[in-house]
Each structure stands twice: as C-alpha cells, then as structure tokens.
Amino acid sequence: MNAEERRLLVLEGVRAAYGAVPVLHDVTLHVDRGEIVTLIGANGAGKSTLLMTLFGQPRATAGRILFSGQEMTALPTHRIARLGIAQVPEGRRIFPAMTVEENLILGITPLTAREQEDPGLRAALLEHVRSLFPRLWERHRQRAGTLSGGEQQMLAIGRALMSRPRLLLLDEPSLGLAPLLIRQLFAVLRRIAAEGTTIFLVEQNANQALRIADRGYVLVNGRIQMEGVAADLLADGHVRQAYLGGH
C-alpha cells in the first residue's frame, strides 16, 4: 500500500469561519489508516471548530476533505456518518432520561437499514461494548443521566463504536476526569485502535494524548504551526514549555 492509498482521512487547506469570524487558516493535515493522531493546542485554538468543519457544521469555506479519497467536503452530516466516521463530542451529549442500553442503540443510527434491523449484529456491537467498558454494561439499565462523569464519557465512547466507524473522532474525551479514570480510557483508545479503528483525537492533555498517538499536529490560532512524531513532539523543548508544562 502506498502512502496515498494508506491516507483515509485528508484536509487540504481548509478554512472555516463562524459568520463573518475566520477560525481555521488553510488547515492542512492527514490520518492513515490504522494510526492514532493527535491535533493539540490551546483553548480557543479552533481545535473542535475543526472536528466540527469535518462533519460539516461549520462548513468549511475553502478547502478540500477527502476520505478514503471520496471528497466531502459540501455533504450533509448524516451522509458523512454513513461513510464510516464516528464522533465523541465535547460534554459527551448522552441523553440522560435513556438508559446506558437505550443510549448505546442509538448508535446503530448511521448503519443501513438492513444492517439496524439485524438482531445478531446489534448483539455483537452490544457485546463489543461491554467487553471495553464491563463497568458500563453492569450499569446497562441506569437512567445514563444518574452515571458518573468517567462512566459517562465510556457511554458517548461506546454509542459512537455502535456504528462501526472506519475513524473515530475524539473531541476532549478527558476533560474534567480524574487522573486515574484518564489512564484508563486512554489505555481503552489503544486497544480500540489496536483492532483497527483509526483514531483522531482532540485533546488539551498533551501529555496523554502525545504518550498514545503516533503521530502529533499543534494548532495555534487555527493554524498547523508544528507536526511530527508523537514522541518527537512530546520530546521538544517548545511543546513541553507551552502545553506540558515545562515538565
């Protein structure tokens, strides 16, 4: 496979604006298949502006978004899902009057019709879940409003992992967790990744995120202002002072 065929998702000069207020600059950028990739940065970055402008709201203004080489750029959001692409956004947006089971089938939404109908099939998505969350899936029959934070983020985890995405896309995944519920979901991104879902994540804790991506992009103002290998970024003196901490 050569290094276009090994591209499943690519930006090309986006930019993206709310209104009249510019927020990505000409955004270039890539994800094969197979990796885990990390965009940081800092609040206000444009970070999940720019999640956002793949799924089409915003629109992007200029540019191109392939995947899988399909241009689409100017598709609906429901067309985007179907290609195979799965969001976890910011603050989860579970539905808290559902129940933690309820939550995950709402998930299949984006699959065929043939496919959401299937009793086999939802049962093996369903067992997929529990087998990553065992936690969760004890919790099955919970009001998923009454969940913990972390239990919480392992449902909005799970409901886009319903959908059997090709590319899951992380949007902040461990904000306002505890530090030992972070190592956990992070371990649990790697073994997603491990059986072959491609991962691009969001992520302001640039040390967890640099520690399990294997490829990094730092966005500044909503522009690429650095790129590389995971542990090349986490190794550089200007990212450790301006997003590690100095440490």
Ligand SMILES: Nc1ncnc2c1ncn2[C@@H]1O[C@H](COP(=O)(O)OP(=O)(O)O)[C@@H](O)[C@H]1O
Second form
Amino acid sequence: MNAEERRLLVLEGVRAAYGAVPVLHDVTLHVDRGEIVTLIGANGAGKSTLLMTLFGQPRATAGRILFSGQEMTALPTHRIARLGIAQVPEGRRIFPAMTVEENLILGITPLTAREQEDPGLRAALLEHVRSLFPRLWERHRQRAGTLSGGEQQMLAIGRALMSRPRLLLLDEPSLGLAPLLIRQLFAVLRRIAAEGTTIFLVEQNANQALRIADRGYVLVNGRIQMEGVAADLLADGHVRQAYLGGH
Amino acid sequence: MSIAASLKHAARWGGLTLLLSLPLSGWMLNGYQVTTTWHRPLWLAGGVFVGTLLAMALARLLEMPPLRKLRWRMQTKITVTRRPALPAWEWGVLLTIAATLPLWLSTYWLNVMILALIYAVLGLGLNIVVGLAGLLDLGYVAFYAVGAYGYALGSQYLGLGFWTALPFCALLAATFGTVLGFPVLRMRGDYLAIVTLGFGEIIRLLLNNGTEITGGPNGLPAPAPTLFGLELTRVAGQGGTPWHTFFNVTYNPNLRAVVIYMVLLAFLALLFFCVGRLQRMPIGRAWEALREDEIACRSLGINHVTVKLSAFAMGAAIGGIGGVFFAAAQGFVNPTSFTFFESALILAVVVLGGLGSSGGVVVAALVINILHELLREFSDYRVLVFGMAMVVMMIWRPRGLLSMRRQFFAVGKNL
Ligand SMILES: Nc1ncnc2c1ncn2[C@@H]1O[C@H](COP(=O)(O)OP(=O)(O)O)[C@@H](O)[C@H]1O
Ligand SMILES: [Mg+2]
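Write the structure block of the form predicted in complex with the ligand for the protein whose form predicted alone appears above.
Zooming out: every chain and molecule, the one shown earlier first.
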C-alpha cells in the first residue's frame, strides 16, 4: 500500500465558522488505516468543532474532507454516518429514556436495510459490545438515563461500534471520569484499535491520549500548531509545558 | 398447560362472563315481575368459553416443535424476547367481550362506545406524534376534520363510499400532515405547539367560512356505511339495496351503529397491533430517538427530515381515518365538532394514558368518554371535574395510567 491508499481520513485546508465567527483556520491532517491518532488542545481550541465539521455541522467553508479517497465535504449528515464513520459525541448524548440495548440497537442505523434486519449480525454486534463492556451489559434493560457517567460513556462507545465503523471518532471520552475508569477506558480503546478499527481521539487529557496514540496533533486557536509521533510529543518541552502540567 | 387445566381456565372465564352478564342482560323487568332470560348470557358465556379455548390452543400450537423450531431458527446467544403486556388468550377474551357489547348495550351507550373508540384511534395517532416522536401538536383536530370533511365532501361531490373514503381520507390527511410538517421541521416544544395550534384553527375557520363548498356552520350530511353493497338505512340513498329488503327482515335502526362499532373495533385492534410493531421497527425507534436527542440521531445516520415528516404523516393519516368513522357515525359534520377543545381532549387521552403507551391510551379514551357521559348531569362542572382528575392523575401517576413498557433482549437459556 502506498501512502495515498493508507489514508483513511484526510482534511485539506479545512475552515469552519459559526455564522461570522471563524473557528477553524486551514486545518490539514490525516489519519491512516489502523492508526490511533489523537488531537489535543485547550478548551475552546475548536476540537469539537472539527469533529462536528466532519459530519457537516457546521459545514466546512473551505477545503476538502476525504474519507477513503472519497470526497465527503458536502454530503448530508446522515449520509456521512453511512460511509463507515461513527461518532462518540462530546457529552455522550445517549437516549436517556430508552433502555441500554435500545440505544445500542439504534447504533445499527447506518448499516444497510438488509444488514439491519439480519438477526445473526445484530446478535454478533451486541455480543461484541458485551465482550468489551460486560459491566454495561449487566444493565442492558435499564433506562440509559439512570446509568453512571462511566457507563454512559461505555454506552456511547458501544452504540458507535454497532455500525462496525472503519473510523471511530471520540470527543473527550475521559471527561468527568475517575482516574481508574479513564485507564480502563483507554485500555478498551486500545483493544478496539487492535481489532482493526481506526481511531481519531480528541482529548484534553493529553497525557493518557498520547500514551495510547501512534501520532498526535496539537490544535491551538483553530490552527494545527504541532504534529508528530505521539512519543515525541509526549517528550516535547512545549507540549509538556502547555498540556501535561509541566511534569 | 394441560387440556384439563385449559378447560378449567376457559370455564372460569365463561362462568365469570355468565355471572357478569346475567344481571346486565339476563333479567328483564316485565310489568311488576322480573323474568329471567337465559339465552343471551348463555350465548355470551359460551362465546367467551370457546374463544378462550381457541386462543389457548393457538398459543399451544405456536409452542409445538415444528413451529417452535421456526421461532428459534436464528440460534444465537442473544435472543429477542418480547413480553406483551397481556398474553394472547387474554387479548382473545377482551376482544370477544368487546365484540359482544352491541348485543346488550342500549343504542345510547353503543354510541358512547363508538365515540370512545374513535378517541382511542385518535389517541393512538396523536401518540405517535407526541408520545413517540416528542412533537407537541396542539392542532391534531385538523386532521380529524380533514378526514370527516373528506368523507362528507367526497360523497357529495365524488360519490365516494365509506370503504373508499377510509384510504382516501387517510392519504388526504397524511398529505396535510406533511404540508404542516415542512415548515415546522426546525421547531420544537413551545414554538411547535403554537404553530400547530394555529394550523388547527385555520382548518376550522376555512371549513366554517367556505360556505359554498362546506356548507359553513350548517355543515354537511355524511352517508352511512354500506356492507357488501347493501345499505343500512331504511331507504336506499346510495344506489344500493337496503339490508332489510335484501334479507327480507324488519328494519333495525340500530344496525348502522352496530356495523360502525364492529368495523371500528376491528380497525382499532389492527391499529393497536400495527403501532406495537412500528415501535419495534427502525422507524419507531428513530421516532423515539429523535424525541430524545436530535443531534445524536443525525450523527447515527438518521435522516431527521424523513423521520419527522413520517411521524406527522402517520399520525395525520390515523386522525383522518378517525374522522371518517366520526362522520359516518354522526351522519353529519359541522365545524363545531373540530374546535381546539377536541385537540386538548385528545391530548389529554394521550397524556393520561401514558405517553408512548398504546394500552394506556385506549384505557384513557374509554375512561374519559364514559366519565363524560356519567357526568352529564353535572355538565356545568364537567370540565372542572375533568381538570381536577387530570391534576390528581399527574400527581399520582405522572407517567400515565399504564406507562410505556419497553421491550428487551435476554440472553437465551436453552441455546
Ligand atoms: N454552536 C456554537 N455557536 C457558536 N459558537 C460556538 C458554538 N460551539 C462552539 N462555539 C465556539 O467555537 C469555539 C470552539 O469551540 P469547541 O469546538 O467546542 O472547542 P473545544 O471542543 O476545543 O473545547 C469556541 O470559541 C466556542 O465558543
Ligand atoms: Mg469540546
């Protein structure tokens, strides 16, 4: 495979704005197949906006977004989800009044109608989520709104995995979780990646994120300020200063 | 269950029916004497007995090895378990009892029941929009009016019969629903409520003021339904033969109500079943997900435009069918039947019954309508009593009479 073919997600000079207020300026980055890539940055840098722009909300005002070589910059949101990209949005956004497994079942929406109606596939997908998050499965009949924060995060990830995505986008999954839970969560992300799903991880928790990632980007005020191999970024003086609490 | 146990079970239900129906329809006051007529209660009890047996036999048949195998063909670790609110045989009993009501209800109460069932239909329709999709629609009566007037106008200008009017008005109302849906796609909550409220009023005012076509406040006649081409009225008005002439029996003025009641009951049962299925289908889950979180929905690949419009259209179509039944039952439509108060009442049925709960909606429709009739003597205070009942209900059972049940998956034991 040459470099071109390895690229799963490519952003070229992407700009985005909320109304007249620009948030992203010429963002160029790429994620290769099988990689874990992380995007770190301070609060308000535009990380969430970048993930949302991938899904067309807000739409990129300039530049191109390619998935697996295919241009998706102008596709409607629901069509983007069907390309094989799943999003674990900031704040989880689970469906609180529905049960855990109804939430999971909704995750298969991006699949084709035939796949959705295949009970064998559905069972296999549920089984996969169960093997990743046994604790979550114990509560599969419970209303999702009654889950703890960590369980809700697992549910959001499980729901995203139900569509067998090629690329999994996560927006600050560690937000508000206890340190022990964060470690478990990152271990699961590693496992998901090892099973062949490419991961693009947005985090403020740069330390943990860079430890599991292959490469990383640093976003500052809507611009990519630094990029490189994760281990190098972890060792970099500037990054340590700005995002790792200086130690 | 063994055969003996099944027989005992059926006998118990039959006996109960006999016990219940004897005072209701078996004793008749004849002058100063009470005469006991056994045949009606016995028929009823026999019907329930046989119905229960049949329902249980059917349930057993589904458990038999070949059919059972078919059911478990998808052998996987995780299986879908559906636990209906009531087992199949209880449904059989309920439906049998409901279907025998015209035998012993007076015309007056039969008409009350028809209205109650119409409200149940409307409640199920509105439940899709409000309960499942979470779109607060305060103008639902508009679709009810479209159905009723669609039938009345259709029969007057196009010679439409009752049976063709059902699908025709459903489509017509669905079109109106979609037309309303487009401009309100981006609205939620209060704003949506206000726009739909306006829409309901616009339809009513159009009907009221379009005197040349709709007859304005004077209304329009709506023909009675026909049964296999036979008319149920004393003299033929739609070019067919009256029922009693064809069968050479004496004219029964009750027949119209009985036929409408039975058709309505069958339709309600079908609708109940369909809504239950819809809730488990992708479209039903999408409606609920949309209610919960629109942004999450879109990121999951749900097209919120089609999902919202389909909820509006589906709810409207059901409202339209309710309107056809209403027009056929009343024999007459005019705009005063389609005021905002009706919308509020239908919404009350949905909320009292339990948002999203079909069973609750049907129960609430029955309770509200029967209560409404029982309180007729206090008609000045009816709305007051009604409002208090509502407040008490919301404190006592905020999720409604029968709150919505959720299906679940279970890890199969026998696999
Ligand atoms: N819906 C919105 N409308 C207007 N401005 C927004 C909206 N969402 C985010 N912003 C602004 O865009 C900038 C980037 O926000 P965000 O992408 O959420 O940052 P991050 O996820 O990195 O914390 C912030 O200045 C924020 O105020
Ligand atoms: Mg953010």
